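In structure tokens, one chain follows: the form predicted on its own.
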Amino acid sequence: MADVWTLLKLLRWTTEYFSSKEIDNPRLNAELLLAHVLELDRVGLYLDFERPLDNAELDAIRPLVKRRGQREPLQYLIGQAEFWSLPFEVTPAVLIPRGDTEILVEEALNRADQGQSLLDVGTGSGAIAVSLASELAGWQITALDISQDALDIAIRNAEKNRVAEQIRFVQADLAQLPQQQYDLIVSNPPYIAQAEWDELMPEVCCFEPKAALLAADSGLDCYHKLTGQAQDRLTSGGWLLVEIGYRQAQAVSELFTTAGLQDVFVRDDYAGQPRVVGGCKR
């Protein structure tokens, strides 16, 4: 008699398999992957533990488990990620939104007590722009990216989260920002140095878009370009806020100061690592 694969049995096997492949949070990965294929939420998964799975369900699950075991990101496999408690479509055309970037959103909201125009440079999936639009009614947001594939996804995410009317999407290089002034400019730009590439997890270096990660000049190239334009692109009292790598706080802060920005600060993330640098045009 053939083995019967119940949901619980498959969940345990998948968890052990992911653990053997050194995947972080193997149980959670297994739960989310199985829930996605079976069109259940995690509560539904737990309520259905003893249900036997049929061949069609097993055939749908097996290739995804194998791909995750090869370190393909879970978010790409299920086609979505959560950021700022909002749902976002993700594909290999965009970086996967991460919780650490919510610090950048927090800092932007802290400085949005006046003004109404915001530029998100390198919008990718649109996670930052869409999250800020959801909080800043009446603000007009421009979301810029060099990749049209990324912009197509960002547009769908704006529509999904019902903020499309607030956001203008522009295909452009951050080396030449739109010729207008903004009350806030935010960016999570490429900042990984070539020398750091081999330190990245396989999920990142093998699957996420390299152009959205890697930057020249020891990872500082994009910060040079952004700070070099800040005085012309910010309104008086406007802020430039950027996400940084954990080794870059001093170098990026110095670029802000050299560019004439005032009140330069560094904000740590909740793990205590430097995450955001900001400065104001006075």
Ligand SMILES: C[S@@+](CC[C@H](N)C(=O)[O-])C[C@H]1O[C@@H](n2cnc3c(N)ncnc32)[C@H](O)[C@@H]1O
Second form
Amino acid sequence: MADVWTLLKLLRWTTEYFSSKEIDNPRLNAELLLAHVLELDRVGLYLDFERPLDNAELDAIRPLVKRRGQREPLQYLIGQAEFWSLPFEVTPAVLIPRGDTEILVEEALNRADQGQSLLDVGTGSGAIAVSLASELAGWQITALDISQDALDIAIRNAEKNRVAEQIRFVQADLAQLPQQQYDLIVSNPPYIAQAEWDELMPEVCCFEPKAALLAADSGLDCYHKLTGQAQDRLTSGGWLLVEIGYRQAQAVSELFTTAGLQDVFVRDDYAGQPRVVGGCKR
Ligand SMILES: C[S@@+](CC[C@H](N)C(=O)[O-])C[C@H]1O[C@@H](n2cnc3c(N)ncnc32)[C@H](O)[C@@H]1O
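With the form predicted on its own done, generate the form predicted in complex with this ligand in the same format.
Time for the whole complex; same chain goes first.
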């Protein structure tokens, strides 16, 4: 008689397989992948542990387990990610939004007591723009990216989260920001230096878009371009806020100061690493 694969048996097998492939949080990855294919939530999985899986279900699960074993990111396999407790569609056209980037959203909200116009540079999936739109009723948000494929996903995410009317999507190079002044400019630009490429996990360097990650000039190129335009593109009292790599706090702060921005600050993330640099036009 053929082996019966119950949900629990498959979950245990998959968890061990993912462990052998050095995947972080193997049990959680296995649960989320199985829950996705079986269209259950994680509680539903636990309630169904003894259910035998049929051949169609096994056939649907096997290739995804194999791809995750080859380090393809879970979020691309299930087509979604969570950011700021909101659901986002993700494909390999966009960076998977990271929890650390929520620090940038927090810092933007801390400075949004006055004003109404905000620019998100390098919007990708739209994670930052959509999250801020969900919090800032009445603000007009511009979400800019060089990649039309990324913007198409961002538009769908704005619709999914019912904030599309608040956001204007613009395809442009951040070297030439729209000729307008904003009360807040936020950006999580590419900031990985070519020399750091080999330090990245396979999930990142083999699957996420290189153009979303790599930046010239030791990773500082986009910060040069953004700070160089800050005085022209910020209203008086407006803030530029950027996410940074953990080794870039000093260099980026100096760029802010050289650009004449005031009250320059560095904010750490919850792991204690420098994560956001900000400065104000006075
Ligand atoms: C690190 S990702 C950030 C995505 C998203 N904002 C997030 O935080 O998850 C950087 C984004 O910048 C975009 N980008 C890269 N170079 C650019 C350029 N020169 N002008 C405008 N956008 C650019 C990429 O397409 C990518 O979507």
